[in-house]
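Next up: just one chain, as structure tokens, the form predicted alone.
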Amino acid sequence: MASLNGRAALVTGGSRGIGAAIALRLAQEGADVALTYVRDEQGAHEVVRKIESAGRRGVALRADAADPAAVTAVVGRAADELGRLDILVNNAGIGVLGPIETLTLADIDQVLAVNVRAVFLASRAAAGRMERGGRIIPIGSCMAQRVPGPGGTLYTTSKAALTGLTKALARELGSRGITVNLVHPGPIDTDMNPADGPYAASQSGLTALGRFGTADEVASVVAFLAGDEAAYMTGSEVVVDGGHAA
């Protein structure tokens, strides 16, 4: 039996990679799913087609996570389109890597806007539309728990900020029956970071399992956190990193 029947979810950055896998898994578990995209409209509508093939309702909504008004508005649009909102997965994110001396003010503003501010704003908007049993699930990074080398200062700062946000939101929303749990993926095989890419061997070597993970492996953990079996989990950091932080 599908564990999320009758529920509605919004997955930000859901047109490809981890976000697409999460959107599809939530649909397979019975949820109707809205997803956001910025440029990849074709990819977003392909994910919606697969959601509908699973017998659920899918909606693709364009929203730039760097635009605060768009972030807030798209949460309301998703809730209106689907008739309710039970699950928010804050997956949209960007990475700007390089020596700290080379990072510009524009780089800093963009990364923090997308990776931190957008998560804050979307979570605030979603909390206003959720009833008891709501789930907010930010997607972090293994870099927030272990930084294996130089060049990741800005990205790591943005993802580490989600730990504080998750714990504080869990305290703030707990009395309303809304849980907040953070998922830290490790090296995951996606089109942006393929398992056969130029940096793959070094990343795999940092894990205890010696391999990349799959987007489906992350999605399965998100689906668990979105369901009833995780009702007593909140304020947690759940690591799906193959032992990257071990």
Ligand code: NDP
Contents of the next structure:
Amino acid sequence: MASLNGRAALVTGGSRGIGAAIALRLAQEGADVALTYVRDEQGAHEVVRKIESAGRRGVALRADAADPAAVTAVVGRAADELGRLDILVNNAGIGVLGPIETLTLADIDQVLAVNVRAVFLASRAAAGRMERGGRIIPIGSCMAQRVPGPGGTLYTTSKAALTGLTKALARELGSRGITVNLVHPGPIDTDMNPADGPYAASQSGLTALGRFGTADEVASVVAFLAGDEAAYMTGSEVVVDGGHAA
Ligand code: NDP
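Let's compare: the form predicted alone is above, so bring in the form predicted in complex with this ligand.
And the full complex, kicking off with our chain again.
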């Protein structure tokens, strides 16, 4: 289809899981792709190798989303390396679950830094480099739409914050022709949430489709939002959750 020919994308947390699938899918659609990682250097380079096999340019950049200076700097680096920046997918995220009494200040700071502050900073830096047609796509969570049980207060707080960011930023960037759309995945089989993990069966049971999703099933929706066919969508929340919120 090659709907993203000539575009350049940055995917945060692209070394594994949903981010890796998004990075590869954007490349298969024609985009050059930079991706960030913090620990999994080997995984990041493997994704770059696949991007290059798809005939596109791939760049792996180490940047800890908890480090505000690194987040801002890596957006500039990605734009410089690829020569432009059209698409930012704010995918890097962490989950710390547990009763509110057990969460430490360090837990709260870390989750908000990675899941919220980094999205804010990267979006700000990317908007400064984007032209008309730019796309900012944060990755939220089904937990921001429906909280099925206790223990998710911190994670849900962080992901629900992205709704405000998405709507407000869509208003701010609309006049420049840049769109901002939030994607909420349901239970997706990754290292963070393996489909054979201890809570997998109950999560599957909460979806209408009765199963986990795959990272590719999220990536295809992100690729659609990144393309021209989604030009009139902005400020929206797109749910890719197998009916978890239905
Ligand atoms: P994984 O844990 O499988 O992968 C996380 C990715 O984010 C890795 O590439 C990791 O890089 C990167 N990352 C983690 N912390 C940092 C950091 N501090 N700085 C930079 N990169 C970082 O997660 P998923 O693929 O499952 O999740 C991706 C996104 O989707 C997250 O935002 C998550 O909250 C969201 N989500 C996931 C769901 C699921 O069921 N899997 C459901 C709903 C939402 P590295 O390996 O190099 O450390």
